[in-house]
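Next up: a single chain in structure tokens, the form predicted alone.
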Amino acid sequence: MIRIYNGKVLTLENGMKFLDGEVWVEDSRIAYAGEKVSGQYLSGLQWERSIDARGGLIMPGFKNAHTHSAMTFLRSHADDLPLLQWLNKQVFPWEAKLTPEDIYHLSKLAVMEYLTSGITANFDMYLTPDTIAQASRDCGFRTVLCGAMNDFSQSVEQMEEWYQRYNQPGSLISFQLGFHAEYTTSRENLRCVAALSSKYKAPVYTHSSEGQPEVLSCRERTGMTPTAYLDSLDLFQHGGGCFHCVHMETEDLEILKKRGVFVITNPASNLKLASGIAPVRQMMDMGIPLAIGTDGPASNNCLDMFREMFLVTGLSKYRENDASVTDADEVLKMATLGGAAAMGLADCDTLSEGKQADLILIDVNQPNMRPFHNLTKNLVYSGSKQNVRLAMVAGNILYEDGEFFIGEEPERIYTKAEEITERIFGS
């Protein structure tokens, strides 16, 4: 067993209750998480390793509920364009040059960045799920694959195969049905996705209402908003999730609430692409479940959950002209519990006995985390990647004190990423 002791523990089982305590990990699961244990009881236990938290915070890892990991090759290359121009001129043409092996190596680079941000699971929508899955497995990282079907890549038949193959008990990899967006997917293909969802009683995920032009175009073609159009095709009969949801009407939000559809908000990407600010407070007031995603490193460009959390609350306050809305506690829940629920990771949400040991250790002995007026607010308003001391997935430490333990040396991953980008942009 591994013991992490002398820390503050946030299990998230009962709200934002911080304990002076410790966490024990046996194999891939939590054996104990709670108040510190007396020396007499500890004397009979054998430890593979004991880690002194030095007063740091032990908590569930963040869940990145929307991303495109392998777009690391476009970081700081596809910038400063409106959304649709960005997609059509700087994303789709270059993505066409990627090989499955490229996506494998580029995904590993993203995994490294996730770990430095305290992210222990991601919801990855991209072109070649098999090589993404292999990259995550090789790193020991937890990934939920999301179908990215559209009229140009992937198919309903492939999605069904992936759904059956990857949803196996005890695996680091799982799969959810999904398609890119209504504007890249024909009505016929959308009906096929709905039929697959009905067959497996499975949720469906997609980009939706990210930019105003997208919404206007959908109205011109269908007479409906993207949300209403997708609902009319029975795509949300078993729930699911919509990424972005910036330009939403009240009727759209009522549909999402009725269907139990998650909204995964992506504030940094929406800001950078000038897409707008999602009505997060209205969604919360209506009881719509929320999670947070970074989106991909081409549109963000940083895979940093701390920055996303700050922007969720900061932009919501600005949008509503009310500094009291969207409290830090609510945002921290979105980044952890909300993400786990949206991704179907019920076994990885809290630090509870028997659940998966997906956790992080936050170093609070740094200037940006003092004093301790309110630890939750410190995390959301002033926390940063520099505070992540350790990240563990399924009981394995993958990142600790600046070092990675993912089966490959960082310099090799960096080198491969540079070779890929030189080949693609040099051709």
Given for the second form:
2 protein chains.
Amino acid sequence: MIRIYNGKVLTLENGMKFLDGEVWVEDSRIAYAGEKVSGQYLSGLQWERSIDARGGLIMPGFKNAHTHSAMTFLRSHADDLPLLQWLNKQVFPWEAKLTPEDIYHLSKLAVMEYLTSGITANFDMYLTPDTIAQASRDCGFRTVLCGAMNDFSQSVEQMEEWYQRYNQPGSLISFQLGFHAEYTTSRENLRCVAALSSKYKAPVYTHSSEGQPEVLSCRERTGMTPTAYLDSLDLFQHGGGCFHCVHMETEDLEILKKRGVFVITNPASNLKLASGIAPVRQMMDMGIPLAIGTDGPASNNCLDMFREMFLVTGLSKYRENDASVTDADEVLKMATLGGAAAMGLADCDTLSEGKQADLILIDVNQPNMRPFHNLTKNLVYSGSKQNVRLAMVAGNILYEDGEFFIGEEPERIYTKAEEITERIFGS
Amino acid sequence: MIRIYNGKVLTLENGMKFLDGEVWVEDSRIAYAGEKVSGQYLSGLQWERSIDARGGLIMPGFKNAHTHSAMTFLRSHADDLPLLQWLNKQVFPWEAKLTPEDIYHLSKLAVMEYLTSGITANFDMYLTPDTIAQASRDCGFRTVLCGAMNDFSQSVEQMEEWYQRYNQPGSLISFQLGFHAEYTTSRENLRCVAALSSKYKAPVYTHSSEGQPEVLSCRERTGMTPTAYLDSLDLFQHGGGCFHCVHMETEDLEILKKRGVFVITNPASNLKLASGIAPVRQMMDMGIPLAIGTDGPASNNCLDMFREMFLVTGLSKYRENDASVTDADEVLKMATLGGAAAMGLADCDTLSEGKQADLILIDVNQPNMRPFHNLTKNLVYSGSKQNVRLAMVAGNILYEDGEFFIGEEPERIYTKAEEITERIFGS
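Moving on from the form predicted alone, please list the structure of the form predicted in complex with a further copy of the same chain.
Complete assembly follows, chain above in first position.
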């Protein structure tokens, strides 16, 4: 067993309750998480490792509920362009040059960055699920694959095969049905996705209502908003999630609420592509479940849950012209519990006995975490990657004190990424 | 001499030119910054320390051009309130309980955080300049003190004394004339500041046009916007700077342009207090000089130039509904050259022979800095505190590999901060 002691424990079982306590991990699971255990109960227990948290915060890892990991190859290459121009000129043509093996290496680079930001699971929508899954498995990282079907890549048949193959109990990898967006997927193909959802009673995930032109174009083609159009095709019959949701009518939000569809908000990407600011406060007030994603490194460009958390609260305050809305507690729940629920990771949400040991240790002996008025606010308003001392997935420590334990040397992963970009973009 | 070699050098002498090179530091100054020096020229030179940059970026430190350092005691205490309520209920009453010694310790906590973010100088407006100066001096940190005069604290006579005392050549500390804001300072007192500015041909700095209610109230009282009102009192006769400038008319910007007044933008604070988004693009197009500040930790709540840089570009893109505006190069210049110019630190702006050695070393062997398409974009769009490997002020390394060299143990500074907050807020 691994013991992390002398910490503040936030199990998230009962809201924002911080206990002076400890966490025990046996194999891949939490064996104990709670108050300090007194000496008499510890005698006879064998510890594989005993880690002094030095007063640090032990809490569930962040869940990155929307990303395209392998787009690391485009970081700082495709910038400063409007969304559709960016997609058509700087993303799609270069993506066409990627091999499945490239995606393996580029995904690993992203996994490293997730770990530095305390992210212990990602919801990854990209071209070749098999090599994404392999990269995560080789790193010991948890990934929920998301179908990225559209008229040009991935078929419904492939999605069904992946759905069956990857949803095995006890695996680090799972799979959810998904398509890229209504504007890249024909009505016929969307009907096939709906049929698949019906067959497996499975939720469906997609990009939706990210930019104003996208919404206008959908209205022109279908007479409906993207949300209403997708709902009319029965895509949300078993729930699911929509990524972005920046430009939403109240009627759209009512559909999501009725269908139990998650909104996964991506504030940094929405700013950088000038897409807008999602009406997060209205969504919360209506009871729509929310989660947070970084989006891919081509649009964001970093994979940092701390930046996203600050943006969710800051942009919501700005949008509502009210500094009191969308507080730190609400945002921290989105980044953890909300993400787990959106991604179907019911076993990885709280630090509870028997759940998966997907946790992080936050160093509070850093100037940005002092004084201790309120740890949640310290995390959301002033926390940073620098505070992540340790990240554990399924009981394995993958990142600690700046070092990675992911089965491959960082330098080799960097070199691979540089070789791939060199090949694709030339020297 | 200290030698930092095997790096990418960004001197900022000629735009964004990255050299494969090295930097030499003798006492407090740059002895050399440029391309790699070949072996034959190195023989006979004595190095006090020789630091392998491991390919990292050696560049001028960031300048935090607006802050209230000692407000660390309010971090995560005064949140989620509108600006004026926040000031009147959560800031002013608690500040009244601070002693000058408290401000000494609380400022040190902020200095630590600046260093972790690669900030090598701050422009600090707060209650007791003497103990702020002492804190910075004891840490070896560079601080430009800013007068914070208003009708309740600091007098024009005190400001004049500080102006004379602190503007000595070769010191880490300097002083600029300033007042809190037009809404806390009577017309009579403002006239006295203008007279002082005239006497010393000195620029003047102040908060201005941060929130909409402030602008409306000024219009009601004076018939003018804050900018026009202050200009009518001759406060900008020798230039200076305005902090925030969120709610600005085109005529206001024309005044700033004409007077050569800097805008110091504080995007995170403006979001969190729901003040708004400054028209940074319009300011740039008009040729108004710009710098970036974190504002104090009570409003932000962290002191992180990376977060501010991303926000300057992201919010500008959002505000203009154009993803192509306000690119990374422009923002990086604001955070370095712009800040130095705004703060009167002409000797600390570029890495040039004879200038002050205020520099940072950015670790590029981190996942968020790969691949190497464009280092400026990597810094501004995906950089983080975690990438700051070393921060040097006036030739002294104050922060390296997560350790502080500021004359006092971090744990003692944390303990002091906790004791002070305990005393002020009770247990």
